[in-house]
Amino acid sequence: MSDKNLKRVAYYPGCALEGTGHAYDRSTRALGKKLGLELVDVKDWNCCGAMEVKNIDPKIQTYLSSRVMSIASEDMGFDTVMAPCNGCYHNLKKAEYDLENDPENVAVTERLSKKAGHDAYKPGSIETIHALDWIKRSIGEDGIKERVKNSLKGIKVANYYGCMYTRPRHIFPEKDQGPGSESTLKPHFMDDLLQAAGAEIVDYPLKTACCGGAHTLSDSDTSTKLVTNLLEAADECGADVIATECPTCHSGLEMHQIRAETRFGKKTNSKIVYFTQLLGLALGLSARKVGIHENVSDSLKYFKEKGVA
């Protein structure tokens, strides 16, 4: 059963979707429009604190994320904010938890909010969801099946969720709640949606392994090795495509796929594509409409051969 409350949500794209992850933003907006869902951008949003701020002062990161939720709930009147980036999604969920359980975080957030001239965010005022939750709960597998125009049949997909979508478990209380809920051990929402669109989902054991995104600048070789593990495992599983749902992971897989070949002589074959791009193609959107041309990983010829582009 679809959740009608998610037909119109506050949209928090975050920094990455305005930069290297623009294809994710493009395809998310196009997919939402195709599905009759409305995304309303959070006004005057700021960075969630990402990795840099959190590593220096996690309490400032809590404030930055709380400000986004405060604007969406207090200023805009929404009860749901959707963040497609794993980092943003994770940080907003973490801020929610910290403000419910840590008085020091509350004190810092209240002090900074007062200095910035707005009310401090009150925990529980809004629900943060991921793009996967948004499609799964508002449309669902049956809704996807009904709308498919170009089946993804014959396309073997390894679904890569990354590590921040499920960890640490305690900031995701809605997960692991039995049938219908997402699993932190074996996430399946992306599997469910793409399978509904006709794709053949391969059993991919590294779906929540780290891509080394946080170390890309400080230790590129380590990041390349971690990504190479992911890419080689996908090849061994018979995947043609690795579906992603995080801009940092997506960029890391694309860039380090090239670096693994040029620096370490390890060539892998999987195409790296956002799950929103795959669903968009399945629903009849053009390759350009979902930003396939913006990907570093060149998959256009492949999708044309499969008859979906």
Given for the second form:
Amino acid sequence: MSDKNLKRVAYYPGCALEGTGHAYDRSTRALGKKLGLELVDVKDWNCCGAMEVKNIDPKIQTYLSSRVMSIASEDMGFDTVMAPCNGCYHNLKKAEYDLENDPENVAVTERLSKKAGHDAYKPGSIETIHALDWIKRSIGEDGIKERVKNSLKGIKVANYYGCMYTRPRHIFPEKDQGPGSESTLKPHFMDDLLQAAGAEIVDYPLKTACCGGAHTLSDSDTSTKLVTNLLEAADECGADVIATECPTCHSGLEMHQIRAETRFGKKTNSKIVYFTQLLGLALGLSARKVGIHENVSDSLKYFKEKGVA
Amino acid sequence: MPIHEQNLIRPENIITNDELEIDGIDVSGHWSTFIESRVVTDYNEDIEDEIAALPGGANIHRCWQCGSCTNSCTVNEINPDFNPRFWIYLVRMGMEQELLRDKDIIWQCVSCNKCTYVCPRDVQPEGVMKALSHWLELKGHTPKSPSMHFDEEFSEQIFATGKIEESRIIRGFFRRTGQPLMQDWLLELVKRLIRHLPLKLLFTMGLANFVRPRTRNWSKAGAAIEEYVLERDLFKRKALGLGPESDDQGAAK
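Output the form predicted together with its partner chain next; the form predicted on its own has already been displayed.
Below is the entire complex, every chain and molecule, led by the chain shown above.
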């Protein structure tokens, strides 16, 4: 798509990747290193506001996200910031959009930035990309194919993208732009990359269904129902692994897989693994390097049987 | 029950008398079934403007009732009473009492944004749902929902330190909602987690309970946000015709 040089980008891990999503952080960094892509951490970053701050006031969320982008562009001189977390990615994209189109949002962001003592984000100064864009645009399927050491052959994967990666459409102007671009209705970047790594992609109809991540704790039964639906569908599609690209979805699936088992007696078999972990294994990184042992669903034995770990 | 399968006349408005005689004719039982006539006089004409004044509700006037939101809704699939299209209709008609029948489930919107994705009129129903549940709480129709408790716990941590720490969120949320921390599934999760985790990581995660992760140079940003939040709270209360928060009744002026 873009010819921009993605060999060196600003990296915004976000709060989740320092906690429950640690395996995602670990595997993303390991993958970058293996592929010769440099990640420079955004310095003194703050939380993007996740899914919660917008319910207090959406403009604060815009400000929080804009602060991250402002530091990456104004202080550090980057034109691209990569956020692997769907929540962070979504909020930064939303701030990009809102600050380009909504004068009220701009006014609040400028006011808060001034009081906080830093430069306000300048619309258009930096582009936010997801970890999927990062690999897809810098390395691509062909690049992955060339580098595969342990093909993921025989590993049946259902790709789960979740809500925040594609919705609402208007904050992702680069999507749905014809061949080569990502689709908001049927996203395929993860499918493309994992297929290039040899995995067998099953036709999973719930790619962008919701895991109830926003109410994981506040309305757990609803979340458990939604996740059980996702997991049972994956089983029915014949998938062994659900590949994820969001720490909230990932830990939601893990947590409610257990909750469905302990509370509702519904046992499902899918192993829940970050796509960066799968790509890492395919490129010859060890299971420990990509943090397989940090996942709750035990997949080490499975990957050993398949000869990739 | 899905709305299209419901009877237009509510059961409580159908009256059957076991024994009834009218003008000397026995009309007991089935023959005396009456429908209580229903006249709506208590339209609240302000409610649409009030919703529109809250974050997320601004586009509610654009709705033309196509029903795409309800049709795509994640929560509606689990609970057919969760009906964004219907609630938007009630708000625009000013049928407050009717809306209040569903007051305890409106907060359950999971913000998946499928409705906003499919809406042909850019109503942003997800935002409207948030505005609605906010409105219910501010007006005192419902207590703070678990979701609002969670949002507040989460946001306060960010405003204070610039970041969140997950175990602190979990503990804070359970405390606010008066739930025990020792939930069976949570224990099982922790059990499975520590089976494989390296000591070093466990140590860092444990340490985060005592040393809060924070963003450097955050204090000025935090203070600016707090100030803005207070300002907005006043604005919202004013838009809804409420006095300042200290006014315990929270009643209209």
